[in-house]
Amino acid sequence: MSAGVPEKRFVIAIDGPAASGKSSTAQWVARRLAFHHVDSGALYRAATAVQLDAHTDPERWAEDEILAATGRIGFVPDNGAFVPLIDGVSADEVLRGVEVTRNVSRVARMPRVRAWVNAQVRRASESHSVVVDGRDIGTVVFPNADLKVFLIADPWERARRRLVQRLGRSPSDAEIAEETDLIVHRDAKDATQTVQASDAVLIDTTYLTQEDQVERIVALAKAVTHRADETSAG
């Protein structure tokens, strides 16, 4: 067994609010445990982009009309994770912008579309173990993961650490004010996608770097490891 990591398929369910780290936390847990990545919210991200590529008006999207659009996106692995492309080209940095972060809550509420993003997350686990990140990973997607864990942190301290990820220097107070009003705004939106599950393992990373948030995970992952072994074993 390297580096801990079971022999059969393995799934580490992470949620929390947007900005809370989930995402390049578990690309780094990936990492560590010879895993995929999967970052469910990419998904989000990349039918948000398809769609506003119609310059229609965001108030008006149907479902409908966003469910069309996704058929321009695929979702493939590529270097330990699982990345969605649009029209076969990768779009990171679209899928990061202004625009596309102003309006995914409003996409990601329409229960089709997160059923086909469920889909798409679900299908990646099948042939890899894998680290998945996003909303509802731990209740709905994977209710029966091998490890679940919520992260959570101060909306001030997710705003800098998005701003600094965006930006690429440390943001000025005005900046991480702004950044924080906008990410307030947007727990509210998803307060109905963003659950705790009850057997999830909550972690406060406001005052914890990101090598500590992994560790823990990674520990965790190991632990779960252990014991299924010791039960296979007796």
Ligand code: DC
Second form
Amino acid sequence: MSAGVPEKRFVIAIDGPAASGKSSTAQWVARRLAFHHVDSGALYRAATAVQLDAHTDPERWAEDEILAATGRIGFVPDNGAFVPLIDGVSADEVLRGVEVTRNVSRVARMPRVRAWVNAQVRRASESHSVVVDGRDIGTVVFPNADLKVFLIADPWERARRRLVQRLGRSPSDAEIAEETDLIVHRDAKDATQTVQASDAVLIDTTYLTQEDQVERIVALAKAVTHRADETSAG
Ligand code: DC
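Having seen the form predicted alone, can you show the form predicted together with 2'-deoxycytidine-5'-monophosphate (DC)?
Full complex below, order starting with the chain above.
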């Protein structure tokens, strides 16, 4: 790259419903391409976690209050990913916890919280090539993303995968049925935000392994980055 010519930064958007494997797939794809992974859902979770510290009734949470609390959240590059810090400390376990998961949808429906998350994510993309996963990345946050992927999978299979990850063993049919109900319920709560861009590549992962999904997206991404290299070479 010659001096003074800004390096092209790529944005890959991976959207889809809960437990469609977006985050782990995005993480692997980012690693393969030496891009940074940005999990936008983690920012909604961080906003929820700081608000939970106020110990007030979630039914009465006000957007202003939550926005003020987001002042405690940093979003920094660390080892190939942007991670939310709360008061300067990683809070991954809290972010994945039951309380945050139960309340995050209501926070994610607040327009100014969405604007705050989108600003954090866009700022990350100014300094790094990124693979961003979420619900509205290809439609709202990066409508001009270099590549957009929308991942879907059968709810039963999403439930099964989530339980295997959580329990570290094969779940029973009864356990899967219970988790499927939760996932379908979450799909309904997040439905307005979860939008497939008209130019997104739709990948149904129900019968794909994680490796297959990653390979497909990496192949699509390489085609896009090579095309960009050829265009800039003239
Ligand atoms: O992907 P996740 O489960 O970590 O997402 C947490 C919540 O944030 C979930 O309610 C969906 C919402 N979300 C969103 O509305 N838009 C995004 N870009 C990412 C997540």
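Take the two forms, superpose them, and find the largest set of C-alpha atoms that agree within 1.5 Å; that set is the rigid core. Residue numbers count along the first chain shown, from 1. Because the structure is a prediction, the values reported are computed rather than measured.
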> 2 Å or more on the CA of Val113 between these two forms, with the rigid core superposed, yes or no?
Replying inline: no
>> So that I can tell if Leu147 moves, could you say whether its C-alpha shifts by at least 2 Å between these two forms after the core superposition?
In response: no
>> Rigid core aligned, does the Cα position of Val164 differ by 2 Å or more between these two forms?
In response: yes
